[in-house]
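Heads up, the chain below is alone and in the form predicted on its own; it's given as structure tokens.
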Amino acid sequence: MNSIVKHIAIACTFVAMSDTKRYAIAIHGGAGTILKSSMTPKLEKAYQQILEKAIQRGYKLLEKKASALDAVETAVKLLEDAPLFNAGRGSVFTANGKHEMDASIMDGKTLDAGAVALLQKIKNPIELARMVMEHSGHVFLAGKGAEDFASKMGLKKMEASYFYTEARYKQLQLAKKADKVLMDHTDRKFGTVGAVALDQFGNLAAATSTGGMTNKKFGRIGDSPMIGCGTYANNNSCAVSCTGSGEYFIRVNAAFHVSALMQYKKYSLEKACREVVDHLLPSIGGDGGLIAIDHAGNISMCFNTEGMYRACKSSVGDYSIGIYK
């Protein structure tokens, strides 16, 4: 009799484990030439703390059965609020001394997406991107029109002083002196931020936000707000958020390319990500990285640069925070 009870107990445990929905989240704060030799202990600790705060906040939402969309938006907003990253408050300066911020978000369940570009006053661009997705009837809004839509939605706007940081201003002066457009930092750090998540309902989502390029001109827009280039999510494959030299990511539809390799060539998540980051992008001179998560909760955080600010956490015990290769 005890043997029968034992077998029933084992069977019940197996069913309970099978019914448990795996969930996970990954975030990034940009890739580039990030060397430990050039990082002070204080600054390294600051990066690690905000990465930990963002990953824990997003994970707790998933733990409470929040949607993947809520998790990625919340995580990205925290990174936008940190002046350490080139997004939101820490955005770099354009050639005319202003800020032009871009962001996008995508729902893997419905393939709905929202994107914004050339924002100058919005505190959290990723929040507006989601409003575009859910309330505008469109996918992509830019410039004054996007700002007008933000006003209609009652979104918080900030004065230019909110986005001013001394470090970013010095970067602009260096760029002007060299007459170059720089990717975030003079030592090539791509400070775009992003998040990808799988929720307990099996839905995927991705979000990306950036301040663009230091000393950029002519209203340049990179890959971050472009669906399929810097951001993509599809429940049938994966969710992806990219960071790097945007022009190259645009030319190869980097984020969608990962999904396509999984859907049409049946690649694993890691193999698809590696194909794009280690082979496709370098073949045309591109560098950077991406984070991705598939419908089974597998996570990939790969890059072809010296480092990438990154973190991940899953319901099966995966947890890491990294900066260097």
Given for the second form:
There are 2 protein chains.
Amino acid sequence: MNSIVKHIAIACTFVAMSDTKRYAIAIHGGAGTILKSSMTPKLEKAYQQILEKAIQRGYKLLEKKASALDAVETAVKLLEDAPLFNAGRGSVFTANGKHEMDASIMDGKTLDAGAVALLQKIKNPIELARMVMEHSGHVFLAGKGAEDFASKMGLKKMEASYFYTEARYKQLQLAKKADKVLMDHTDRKFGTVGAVALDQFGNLAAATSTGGMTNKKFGRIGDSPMIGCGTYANNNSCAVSCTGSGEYFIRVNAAFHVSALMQYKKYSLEKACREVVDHLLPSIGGDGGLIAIDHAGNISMCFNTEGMYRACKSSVGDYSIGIYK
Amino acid sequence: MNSIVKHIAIACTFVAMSDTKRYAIAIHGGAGTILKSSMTPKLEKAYQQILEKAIQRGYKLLEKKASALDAVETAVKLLEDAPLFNAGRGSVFTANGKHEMDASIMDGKTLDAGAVALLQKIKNPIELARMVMEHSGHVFLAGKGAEDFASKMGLKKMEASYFYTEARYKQLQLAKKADKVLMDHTDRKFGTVGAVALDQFGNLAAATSTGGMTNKKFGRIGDSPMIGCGTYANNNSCAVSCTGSGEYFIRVNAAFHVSALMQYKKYSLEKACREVVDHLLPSIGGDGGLIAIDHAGNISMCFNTEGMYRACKSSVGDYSIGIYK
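Taking the form predicted on its own as the starting point, write out the structure of the form predicted together with another copy of the chain.
After this comes the whole thing, all chains and molecules, with the earlier chain placed first.
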């Protein structure tokens, strides 16, 4: 494959921390061609409000000594429930007019992980991913089998109408007309959501959830439910959640790659994230971004696209919400 | 999770190479509790014969300047067609009496990869994985969607009876009686098959295929189809194919981990494989093994269980077939 770099725009937000009982959380709502020029003030405000709500809710949990796992699950659930993002309620349509949602979660303390793929009826895929991690004896369940496990666990299922949003349906019609598989918008926007956190006990966690690609066929699974690709957490290094052209993130093992560069090449979190987002992914044609937090509480929110919906908040007073580069 | 090391037995075969136009191939047919005391001479011979056939076939392709990709695909297809191994024809039964097969393949030259999961009717899952890599525009397809893609590609499908073997059916009855999900045998044997190769052009490739776990439910996906977990190849480092307790191989990103240790910690292939198999996997309770080959043509076949069906052959005259420690 040729090394075509479609987006050379690079952006990175870096927050360094230094207190003792530090804790922090970062979230994303997808990266891609997000331009201020194509955004209405009303829509921009709506995005900012839900990002603010999710980051505050996650942060407050950490403040009350909740686990990093609880914080990332709660933040991702809020983003899944918002129709604005391509995950949970706002998931895009597959070619046959259905929804196929994927999610994963990882506990940096134990390296325990849970993942689900090709879900059609689960309100909060991230909740099921956690149940897989804690109660299935497995890591990765998919399709009808995963839905059966959800039933066994008593998890809430929704009718297809719950996941219907007019905007996503229009996207499908456009995609069908063009006979193209689109990321989640005609202008290459990857609407995956995710969260990473460090709690007061020094534990890291990461969570990612997605509705996949508009007009997708053939039961395609992207990087989001793949441990080490879209999601990774390890107390010895960092927690990472990715969003972007999933196939490329899989091929470079993006999330675990950040951790490996920190553990084995002694890179800082920031340098490791930049290596993956600015060099490794573009070298094979991949675009998107990631959020990451290390065991010292440093936060990195990197992307090689025009924008990434993102927010972070830490116990040393850092607080930011961003959309554009 | 506690760090329970169930098997502390360690074994490793290491072959170093030094010629210029070197090429080599290694294969495995699963690791686990494989004891000479519980093997009949007839069965032992049958295993040795199919291992010999597969390694010779793959090696001859390399000799004739075929690609590493062709060599690993051909060797894995032969192992899939043999009812002795838990992949393709000899796949174990799921709880509802079906088969759910997974496979993946990776090209170390381009980092292109293809993976399939939860297949019920495909004669050679590894063939479909390669088609996904080369013709789908995606990396990972699963379930009915993957079978639809196979139909589009004109791939041969088989009736369920093709995959029926009496021994596997008996295993299912035993597992149901005990109400347990078994690896692929009552005595913890992981029957996944795999191959890694270095061709005359310096390209590496890896392939893995499995029938999963007897009596499994809920659409469980193991490490075999997960790029970076059960399979990985990169010309800059190595090609790896794993077999074992899949959930643990996922959580440590076993295959890519070997590569990361070589690339970023400057470990030799042998040291990197030993670190993963002897330390990282046991530290979270994982057992199994892997085969790996590096860009210089060195081969490693490591396992922390009583045995691993394995074979290797190189252009500098190395040739071995092994079953026990």
